[in-house]
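Here we start with a single chain on its own, the form predicted on its own, put down as structure tokens.
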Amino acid sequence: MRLSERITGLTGSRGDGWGLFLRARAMIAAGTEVVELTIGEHDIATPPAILAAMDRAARGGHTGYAPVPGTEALRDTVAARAAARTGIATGRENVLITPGGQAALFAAHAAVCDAGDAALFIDPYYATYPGTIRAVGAKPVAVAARAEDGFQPDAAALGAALEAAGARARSLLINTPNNPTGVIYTRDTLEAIARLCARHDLWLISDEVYDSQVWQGSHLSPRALAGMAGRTLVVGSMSKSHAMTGSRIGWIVGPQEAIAHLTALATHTTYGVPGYIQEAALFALEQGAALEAEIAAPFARRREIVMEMAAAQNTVRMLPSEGTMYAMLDVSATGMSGADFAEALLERAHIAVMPGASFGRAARHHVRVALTVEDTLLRDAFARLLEFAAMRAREKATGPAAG
């Protein structure tokens, strides 16, 4: 039987970028010890107090259908968080609760793109972005941010892509703090993006799931910029900020009319998020910034560890990590692509990192290291990665040693 082109073509000709991760998991299943520095999964469980709130809610009867747009209390709390961070008046009518950030990304594109429309996004990108856009029938258009520009999006490149797309350009997806690069977009970058959105009548979809992991500088939501609240859909999530990855709870913040239509979409797709999970999320958010800082603290500390180690050698160049739980490494001095380096590192050293090419062409000379194991293990694995890179660089310069 024939399957739809929309489903069979989701990942495109390049695949979905998860090949090395799946090979590492297969090695572990076969009994090989592998240090996994691949996906953004905390090395701690969801805090016990949040789980206790979830348990109380479930045992208290919050196991039936919950309101599709989310409970009023949770929407009010997310709205207050958004208002505090942007200075833009926000009410529950501006908030839809979703089953995680990924569902929010899908819903946001479904809200603003028709079949055949061009949906732009920045390369490097989180691996699901192109498939999410294809899933709503739109055409993904990647616009490269260059390593030599610190992976800040370039207004001229975006403008050229928009001119090429013409009237079919409908949306631009950005992610700051950025996965995979760790870069935080500057005010100048975001203001240039805002001007382009106004000029080309674009919706801006702003993925801000790492807004609690800021190590250098500050995070600015583009929704806070003049004229942008009416054309911006902000995607948020409890996954990174509260170590609730498996609970699958996130949100979209946007204009009231868009949220009303997105609620109708949720009614016909997810039918909302379980009430006991919403109650746990409400409890978690009510703990305030102190809990978010506690969850983020290990990654700030590990960033310092790898930055210090990277600074003590001259083979691998670490991109300045301004936020998120990742380190982005330029391995071009080894003479290898990021993909070849990651494959060899897994085979020889049993360390799994993500090839930069998993996140687009712009990062093909890089690998992404997730800072998601305890400090001692991370220090050991990173030292072995650097030693491996130095050996490969020497071989490039002199040829492989005999034997």
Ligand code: PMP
Given for the second form:
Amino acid sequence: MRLSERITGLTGSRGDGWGLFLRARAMIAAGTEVVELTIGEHDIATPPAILAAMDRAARGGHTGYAPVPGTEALRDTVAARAAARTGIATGRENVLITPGGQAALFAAHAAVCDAGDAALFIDPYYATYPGTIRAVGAKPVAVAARAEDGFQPDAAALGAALEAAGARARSLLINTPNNPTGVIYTRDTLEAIARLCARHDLWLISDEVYDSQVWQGSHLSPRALAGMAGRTLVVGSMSKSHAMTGSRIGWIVGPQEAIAHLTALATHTTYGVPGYIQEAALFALEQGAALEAEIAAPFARRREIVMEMAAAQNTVRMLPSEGTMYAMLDVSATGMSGADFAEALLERAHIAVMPGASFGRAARHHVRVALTVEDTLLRDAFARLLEFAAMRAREKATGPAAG
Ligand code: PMP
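Alternate state requested, the form predicted together with this ligand (shown: the form predicted on its own):
Starting with the chain above, the whole complex follows.
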């Protein structure tokens, strides 16, 4: 039977970028020991206190349909968190609770793009972005941020892409702190983006799911910039901040009118998020910044470990990693693309990292290392990765060793 082009064309000709990850999982299933530094998932389970709150809520009766936009208490708490971080007045009418940040990304694009509209995003990007945009019938337009610019988006390149898209340009999706690069966008970058949004009458969709993982400098939500609250939809999530990836809970913060329509969309798609999950999220957020810092701490520590190790050699260049649970490595000195490097590292050393190309063309000379295994294992795997890179770089210079 015929399926819709929207579904069959969802991942595009490049695939969805998860090929190496799936191969690593297949090797593990077949009994091979592989160090997995691929997806952004904590090596701890959701903290016991949050699970206890979930259990209390479920046993206490929160097992029926929950309010579709989210409970008032949870929306108030998310609103207060957003207001405290932006200085922008935010109430429950500005908040929709969603089944994770991914559903929020989909809903946000559905809210602002009509079929055929151009939806811009920055390359390197989180692997689902183009498919999410295609899923709402819009056209994904990637705009490269260059490694030479430290992967800060380039206003001139964005301006040119907007001119080319003309009146069809509807939205720009950005992500800071950034997956995969670990870069945090500067105030200058965000102000330039805000000016472009005003000039081209764009919606800004701001993916801030890593806002609790900031190691250097500070995170600025573009919703806080002058004139932006009325045209910004902020995507948030409990996945990274509270190790709740499997609970599927996140949110959109935005203008009241947009949230009202998004609530209608939720009624016709997800019908909300389970009440006991919402109660657990409420409990977690009520613990405040201390719990978020505790959950982020292992990544801060591991970032220091790999930065120090990377600084002690000169084959692989590591980006500064200002935030997130990732380290981004330029492996071009090996003479290999990021994809070939990741393949060979998996084959030879049984270490799985993500090829930069999974996140777009701009990162094709890179691999992304998730700092998601305990410190000793990470130290050992990272040492082996660096050794492997050094060996490949030597072979490139002298030709492979005989025999
Ligand atoms: N945005 C970014 C940048 C991500 O890295 C992820 C998950 N890795 C998401 C959104 C979606 O996260 P979730 O649906 O678990 O909230």
